[in-house]
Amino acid sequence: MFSDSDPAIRRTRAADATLTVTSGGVPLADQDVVVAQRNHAFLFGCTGFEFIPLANGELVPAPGAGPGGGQGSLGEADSAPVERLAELWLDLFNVATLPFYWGRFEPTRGRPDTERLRNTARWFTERGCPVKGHPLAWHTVSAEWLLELSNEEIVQAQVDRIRRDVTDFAGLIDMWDVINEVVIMPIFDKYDNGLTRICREMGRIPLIRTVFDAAREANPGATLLLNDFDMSAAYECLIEGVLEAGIRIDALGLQSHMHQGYWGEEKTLAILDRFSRYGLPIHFTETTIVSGDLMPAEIVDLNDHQVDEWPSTPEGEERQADEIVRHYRTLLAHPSVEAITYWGMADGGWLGAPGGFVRADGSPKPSYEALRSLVKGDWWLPPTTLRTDGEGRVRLTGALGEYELGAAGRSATFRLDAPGTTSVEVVL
């Protein structure tokens, strides 16, 4: 049953609920039945970057490596074992996110990675993992040959852009951020790059209107996400002036990259206050926790510091334990957290941090363990033997998702949708 004692959880995120077993139209009377839960509806998500080589059939150990040795797929960590990481990975998590990085995915004109990628969600999608895009727009890792179009070209790029890919990956990836850190686009100036140029040219919400436009056009049933890190009032601004605009967004993306130290419960809850206002759900995309050194605080952009080691420590990984559950059960108490993505399974990812949940040989650090007992622990129901009341009723609290239910060699499922009290009829 759903064990956790926290009355806001709870209050958002279980319900209690009476189910009617019926069977041949008749209550399955004073029998025992076995309930197991299946899958939560909230979405528990983490990148699934270092398994494109794995869902292609591409795993050639490096001389000195393990399976997985070597630069993963589009420069991200790889780790070895990959299949072992793999079953980590589909243990703990719900939903994953595929790198749509445009500088990577289509590098040269008119040849895109479709192909492989398409092979990834599918991995996923066949074992019952959902997939996120990311991104369809960004300035960051964006395809170099935008540089030798006119802006009026690069918008006309950007557009026959998503409308292919989000066409190509309907079913498959019915979930995208299609524009990433907006914030800052038109003023970034490490170096020069087609989309900064466009956002200049046309404005912040111009430019996103234009590009969720395309994407709604080509999967009108999709999930689409405006995601940014920037936590300032700047965002907050933006946001108003898409909504204001018209603009359709399904869901507002926070990152919560914490290499410079855990921001704390009332940090958090002040920013969950501040963009929970707007009435849409909310999703932290891009979580991370480190476990060894933190990022010296003077640091602006995470991206300007660079190390050659960045070890995890095992005080580093006790505290990154204890503030992934904290950070968790923060976010699963507000009800407008529909989302977490963790940004890197294991170390060695983004900015090589000692950021993810396993080790870079392999192991997994208390702070897997730690979410597990969450997510597999407190906040699921394992197989349990109820007996039904002489009306084939039974009761039970648990957190909502897609259970399974199982009696005299019949199964059916069921769903626990909305928290507080429901009434479910079960047909086997």
Given for the second form:
There are 2 protein chains.
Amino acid sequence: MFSDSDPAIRRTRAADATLTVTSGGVPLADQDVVVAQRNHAFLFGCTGFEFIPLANGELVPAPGAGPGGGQGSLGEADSAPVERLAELWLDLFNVATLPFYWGRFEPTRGRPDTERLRNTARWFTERGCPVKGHPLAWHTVSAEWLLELSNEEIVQAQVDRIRRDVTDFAGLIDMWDVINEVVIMPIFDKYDNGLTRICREMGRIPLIRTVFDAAREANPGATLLLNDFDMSAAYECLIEGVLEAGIRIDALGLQSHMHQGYWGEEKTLAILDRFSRYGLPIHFTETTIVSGDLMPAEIVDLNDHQVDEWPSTPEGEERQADEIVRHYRTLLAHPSVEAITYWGMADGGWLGAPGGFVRADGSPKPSYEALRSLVKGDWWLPPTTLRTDGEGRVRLTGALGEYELGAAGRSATFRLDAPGTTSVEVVL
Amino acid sequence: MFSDSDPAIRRTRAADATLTVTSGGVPLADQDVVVAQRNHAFLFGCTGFEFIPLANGELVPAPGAGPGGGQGSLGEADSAPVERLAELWLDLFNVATLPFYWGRFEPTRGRPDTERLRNTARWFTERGCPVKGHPLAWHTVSAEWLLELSNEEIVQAQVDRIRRDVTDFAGLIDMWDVINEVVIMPIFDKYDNGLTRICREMGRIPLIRTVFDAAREANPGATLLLNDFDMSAAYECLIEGVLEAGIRIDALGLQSHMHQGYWGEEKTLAILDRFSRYGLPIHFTETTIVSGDLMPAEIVDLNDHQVDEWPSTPEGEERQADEIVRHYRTLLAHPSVEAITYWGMADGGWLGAPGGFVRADGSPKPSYEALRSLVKGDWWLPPTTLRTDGEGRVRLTGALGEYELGAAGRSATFRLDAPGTTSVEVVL
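Output the form predicted together with a further copy of the same chain next; the form predicted alone has already been displayed.
Every component of the complex follows; first up is the chain already shown.
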């Protein structure tokens, strides 16, 4: 049963349900039934970049893994570590973020990496995990070849790219970070790029309108996000301008890379308070909490922090586990938050930071076990035998999500959709 | 003649004019004429708060100042120091900012300080100085009695206040800082106040629309400003949202209190570059450069810096004079800047800072002489005798502004309105 003691989390994330089980129109009275949770309504997300080679058969099976198994050809990576990582991933998360950085997705104009991404998205959806694409427009890692175009042509190329990719993946990817970090986009001055050029010329809001219109038209049913790392009043002002301009945003993306230290509850709550004012769902799109030394506070652009080695430490891992639990529990207690995406399952990703749930050697850290003990522990209903009363009813408290109920060799699924007290009829 | 050597300042602020002088339809050939500048088109502004008592006859004349002159009654301040300050003021500036802080202007609801402010505004306009009112809406120094009202009533009171004051002063004050510091208004958390309440509920842009609509309706010909101290992307985002929402802003107000040190040319130019993108005139509405110790950089809200004494020092005064010249010259070189308002003619104003052009003892600092040597020196045409050619023409290079030409006991005024080469007919 849902056993979190925080009344706010319980009030926001759990339902007290009375199930009435019937079979052939008759209540299944005084019988044992087995109820098991199948999924969370809450989106526990993580990046899935490292599974692209696996999903595309670019790794060789582990030695002895099948007929003719053995060492792969020189340069081919062994699939075993990634498969083990995938098991850990799939046991904890229920939604994946895949990379659509334009400069990597389409380094040569007209030759997008569609097929490999499609295979990867399918790999996830076949395992029950919906996929979000990230991002469709951003000034960082944008396509180099944009620099040869006029501003008008860049806008057209950006719109075409969005239409093409959102269309190509519709049904497989129905959630997109449409545009990333617009607050600094027109004043970004580290290097020339196509997006800063057009954002500066058009203004932030007209560019947002242009890219959202393109994505919306290509997949009207998709969930479209505006995403930023700027948690200051600047992002508030941008959001207010976008909403006043009548642009529909389905969810607000808040990044929360904490390479410089866990925000703490007070800062997190203040941010939630400010960004929930718009009545929009909030997705924490990019969360990182490191299990090693913290990045010095004076660094403003995290990319400026280059270190040779950034190891995970035992003390750091204990701290990370504690902070992960606090962070997730703070966010789940707030009704506006619908998703948390963790940025990098394993260490050694962005900046070489020890930000993962899994060490470089593939072993899970305490943070993995800690989060799993919530997602698949306190907030989860494992297969549980309950006995119906004389009218075929059983009562349970469960996290919002998908369930299966079995009795007498038959089974049915049901959902708990809204928090609070609810009644559900389960027809076997 | 206009003698600034900076080609950018010359290109932006001066005209090369050919005057053709006629009298009775005939060119005034081969004669001496005297040309003198009367005013600058550029708005060299300063606060005029300290002249309210003077303009309202609340000071006693200096001993021996008139018939029966002598010591004033106990408690009445001597007018002489303020009169001396006024002379310095009027010799340097051509536009005044007067205070309309709601909490001081109308501490008791329904009893606004209209008459005293009207007398002061008239005092300035009679001396050739137009007046700007500051501000009509702000969360700081807002009326305490708003706290007893519902949010709906606060909005109505704010609109009524704007309509009343803008109407009462129309013709006398036709320039207003309509709303101040909206970037932080809804998240300001130092103390409860009526404006933060309604800004948080309505959102920034709807509140801006409401107050601008009220001001515009009350005085359609007025110049209406949005004013902020936040020079970050937040203010850009706010401006872009406001413009996308179709709200007409006549000029952007940028504060530039530099109690923590002169910005320097690079930062100033970067700010100009970012805020000139909107094609709107820019007013530097609140400029301070101190002639004493700098406020420590770690202070975020300048109001948090409380010191017993903050003296002006000889080295500080030299530095201030240098920085004042650099700041004004940087701003005048940029075509978007139409006004600079200095915040506090004399030391001892806001925060007790030595930010004035005049010391506490009334003596002008080097900064006063330095700025005056530009405004009434390099950028100014004193009465100058020129000789017309055979076709009644004289040539001059002068700052944009108002001029008088006299010859043979007659005189006429003319204006130089646009930079570059121009021809003007002067009819005596």
